[in-house]
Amino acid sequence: MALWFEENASPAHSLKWKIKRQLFSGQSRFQHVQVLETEQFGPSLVLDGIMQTTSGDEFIYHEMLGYVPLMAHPEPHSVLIIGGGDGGLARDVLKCPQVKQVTLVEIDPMVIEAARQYLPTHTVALDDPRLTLVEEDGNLFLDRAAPGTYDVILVDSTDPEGTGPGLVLYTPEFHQKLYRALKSDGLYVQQTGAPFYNPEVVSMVTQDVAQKFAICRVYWCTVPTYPGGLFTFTAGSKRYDPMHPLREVEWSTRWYTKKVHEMAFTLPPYLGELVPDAVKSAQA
């Protein structure tokens, strides 16, 4: 009999993956952590019953979250990643030759341990000498960060649901801490979810970011793993417009190109309705 993992995208819609076997299951201090070997997408990380990343399509999410801000900043030497304990984002960020130092702050050591063992294509850069791995709450880490420390901050978190550890990363207080930790020309990006199922997330974040940062932008891509396929990111920048890449990538990619970068900021009318007028008009 076939085994299936099912995730509820809404009360009226669910997603299912055919599973070969469960590779890992454990309860950390923060969440339930699983690694499932799916038939379609290979080893996949599940947190509190929500599919987070799969070996089969993770490159889309990680390249778009990482390379859009890195290519829009002229000198992204110092990068902070909050979340991302699976290592996929750090791997791609460290391919950028302008990046000299990465600090990855992950709240849950079990995520890192499980990824190292069962998601080896994600974690190849976790021992890179340019990377500092900190096992701590990213929100508390920012409390101690010196003002103007980072060129780019990337928030690779779980969705703001229930009482999970990602909830605080979508608050105005957290965005203020991000602003403080960035250099005078710094920028940040965080994932703002699947708008067909959680439209309030991108609306809530963009309303706040547009008030705090000189430039607020929304961009999107399609990720088969995530509900509805359509997935959004919100960027806040003090100086450089994230819509405009400053250079081409100098290494092999599987999704990101300069042209894809530019097109990702074209908002379908449905998405435009969810963001402030200033953001919508700038991206029209």
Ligand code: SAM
Given for the second form:
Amino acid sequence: MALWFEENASPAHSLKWKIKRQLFSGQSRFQHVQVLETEQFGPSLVLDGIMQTTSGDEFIYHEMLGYVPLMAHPEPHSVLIIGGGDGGLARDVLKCPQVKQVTLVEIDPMVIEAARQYLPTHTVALDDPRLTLVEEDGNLFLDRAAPGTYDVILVDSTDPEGTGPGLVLYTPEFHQKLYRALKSDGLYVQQTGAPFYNPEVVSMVTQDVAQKFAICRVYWCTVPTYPGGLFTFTAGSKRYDPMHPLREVEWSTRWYTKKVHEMAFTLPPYLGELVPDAVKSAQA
Ligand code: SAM
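Give me the form predicted together with the named molecule now, not the form predicted alone.
So here's everything in the complex, that chain up top.
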């Protein structure tokens, strides 16, 4: 009898993955953690019943979340990652030679341990000497961060759903803490979800970020794993426009290129309607 994992993208639409076996299941203080071996995309991380990242298509999301801001900043030496305990984003960020120091703040030690054991291609860089791993709520971590510490901040969190730990990372108070922790020419990006299913996330975040930062931009890519494929990111920048890559990547990638970077900021009218007019017109 075939095993299936089913995720409800909405009350009216679900996604199903055929499973070879469950590699891990545990209840942490924060969420239910599973690693499933899917037939389609290999070992995959599921948190509270939501597919987070799969070994088969994670490169799209991590390259677009990491390289768009890193290539738009002239000297991204100090990088903060909030979330990302699976290690995939840190792995890709650390390929960038300009990056000298990465701090990864993951609230749930169980995610890190499960990834180390069952997501080996994600966690290859978790022992890189440039990486500092912190097991804490990113919102609390930022309370102690000195002002003007980071060139780039990347928020690779779970969605702002229910009572999950990711909810706080989508509030105006958190965006204010991000702004304070960034250098005077810093920029940040956070994942703002699948607009066909949760359009309110990118709308809510861009409304606030456009008020706090000199520049607010939205870009997108397609990730088969996420409901509907279409996935968005929101950037807030104090000086450099994230739309404009300052250099090409000099290492091999499977999704990101300078042209893909530029294309990702072209908003179809469907997406333009979800963001403030100033953002839509700046990206027209
Ligand atoms: N790529 C995935 C996505 O886009 O849905 C995110 C994957 S990553 C595993 C999400 C991580 O964010 C989880 O490990 C979760 O524990 C972490 N997280 C959620 N809220 C957090 C918070 N407030 N502080 C630090 N980490 C948090």
